[in-house]
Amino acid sequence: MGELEPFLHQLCDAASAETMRLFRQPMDIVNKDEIKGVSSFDPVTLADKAAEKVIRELIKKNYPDHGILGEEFGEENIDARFCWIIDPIDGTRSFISGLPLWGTLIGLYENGVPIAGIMHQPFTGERYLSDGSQSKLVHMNKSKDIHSSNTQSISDCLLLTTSPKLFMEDELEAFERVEDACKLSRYGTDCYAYVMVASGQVDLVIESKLFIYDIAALIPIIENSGGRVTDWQGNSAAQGGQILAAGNIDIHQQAIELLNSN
């Protein structure tokens, strides 16, 4: 594990060279849903593909026996003991809108269990990471430990989600029960929401329909800062799905009860 943090930074350096070259620049955007014949908008850019390509190349060069699962180029050797989970640009909608609320997500699983991860926002230069121990923020050549919130009552909570429109009807009703109980809610934050939980800025994130690469890197960052990440029933979130991230176990339990009350 001692060599892991430098390697995570190496991966982010390579990826950011590709993403920042195209951020806030004219670019071609492909709608993956249109290709599938679905009438919705799921964008991908050259930056997504180029960033994932360089990440994969470095992993295969340094850890040829490890597996890789990425959003853009699929899976390789995923039955290996160690498997890297990559989302080169989480928040592509923010990326193409010029908003710095996207990030590169790189997680590491051991036998299906999240053990390390990093979220890098290249425009601001922030890197939130955990190498399996304490979570930290690395920014402007300084590193500091981060800790999630100790808010005790859900009525004092700040809640984030990417968009309520992503919920199914019954999911939206469950989300709104929590939202109505909280002090404040904000939308449109993608992966940035989760590192705000890890750093104690907000208390809750509730989302649905996440893929494994949307959450893999974020679970260790939150849980090693003192928070908790599960599905809406309190089970493992390691494969994605309905996601609840909370700053501490007390707020997590209060949110679980509201999500599952009828």
Contents of the next structure:
Protein chains: 2
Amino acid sequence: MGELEPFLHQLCDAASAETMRLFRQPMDIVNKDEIKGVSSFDPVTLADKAAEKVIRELIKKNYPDHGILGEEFGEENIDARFCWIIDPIDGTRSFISGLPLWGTLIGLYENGVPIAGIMHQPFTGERYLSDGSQSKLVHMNKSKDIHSSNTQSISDCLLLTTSPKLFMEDELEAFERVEDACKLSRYGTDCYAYVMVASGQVDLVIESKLFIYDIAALIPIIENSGGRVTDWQGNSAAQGGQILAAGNIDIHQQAIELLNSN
Amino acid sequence: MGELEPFLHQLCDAASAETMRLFRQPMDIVNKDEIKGVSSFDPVTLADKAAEKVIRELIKKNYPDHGILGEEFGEENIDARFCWIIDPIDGTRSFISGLPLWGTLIGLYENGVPIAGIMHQPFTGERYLSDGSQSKLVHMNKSKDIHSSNTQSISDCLLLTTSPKLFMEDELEAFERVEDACKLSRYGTDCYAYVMVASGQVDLVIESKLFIYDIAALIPIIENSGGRVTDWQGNSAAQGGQILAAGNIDIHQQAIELLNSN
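If the one shown is the form predicted on its own, what is the structure of the form predicted together with a further copy of the same chain?
Below: every chain and molecule of the assembly, starting with the one above.
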């Protein structure tokens, strides 16, 4: 299918033209769940839809036989060998709050297996990506390989999660067993948390209820930086759910044990 | 005392040379509280100390009769008419986690009253400041006035706080009364939350146990953008403590009532 990295950048260029036009601008926020008749707050913006639209158009133009699964516009041809998984704005709450922690996530699966992905934060200009080889950060016209942490003990770990309020009660207890064992935890990080694992800044991310498009792009970035991403039982994270991302297999194992030690 | 804004930028230029040299680099993290024999985690980095040092040197060279109060190196001549209040890295947890939400805070008090301040986030390059007149954002070589929100009802408000874990039990109940009334809340924001109020991105920040240097620089930036900052009783925020920052006096009043409605 040709060289992948230039196409990943092309997708991000097109998407960010849409998202940055609306970031930190007044806009109507559509409450998706209000439309569905559900009470929780899950804001979607015009930027979300516009960005996914241009990404889908470019994929269809360049790879007409590939499948696409996106947050905003659903599934097309997802039984194809190659399938693109898109979250145009992961972290819509960050986006509408003006915080530079949201990202555009674009992943590529081959027969259901994550093989490549990119996370783009257009305000800071950071692009974290893996085309299947060593993960890298492209920023300010420079590209550098990134490596996850080699922290060996859970007691030395930095842990991120988006919000403890997103856990069910028994999940919160499991999360807190890990949190209490770590050196430091920090909230409010969305997809930015996972690229901090990939670049060795933090050691662990623990979340639940992720959709496939919340994690798809991030799996190759973390795994090809030296890290490990699974669900809380150690199985594949490729369909979302309860997610544990770790800088290496040692702290991954320690976190798995704590999550399941009730 | 001459024109203030160029000096604020000069201080930030000097400080960011120190902080950015160490941001996202491996480094020894000194646990301040371990040194003091206290158990909670309050990391301080080499960058923190180096940045405050260069800020203090520039102030002493340019304004030898001014007082200085800094997080790292304490008080000097604080009974002077003009006193500088410095937090070289507000959000050390963000800093050591690689997140671009920390900031260098430099405020100026005249006879105990906040009159000017700057918040610099060197990784994104944003500088939010007020020299006593309309607040502004300087970013990418452009300067623009900023204005806080005119949201009129608490039910439409976006609320930020660093972590609900930082509240005492009765404070948490008060915070949650406001949180439950708001449209959306988000955690993990440190000083970045306050400049999001000043620039109209969010409506409210509620925190407690702030030190004077956590809030000093931010008071003029918010007040001169149209916002309001007080403690939870509506009194001066200039010494820290329980802090409420709001985009305007209407939602400030609604938040004060909820905080005190137990």
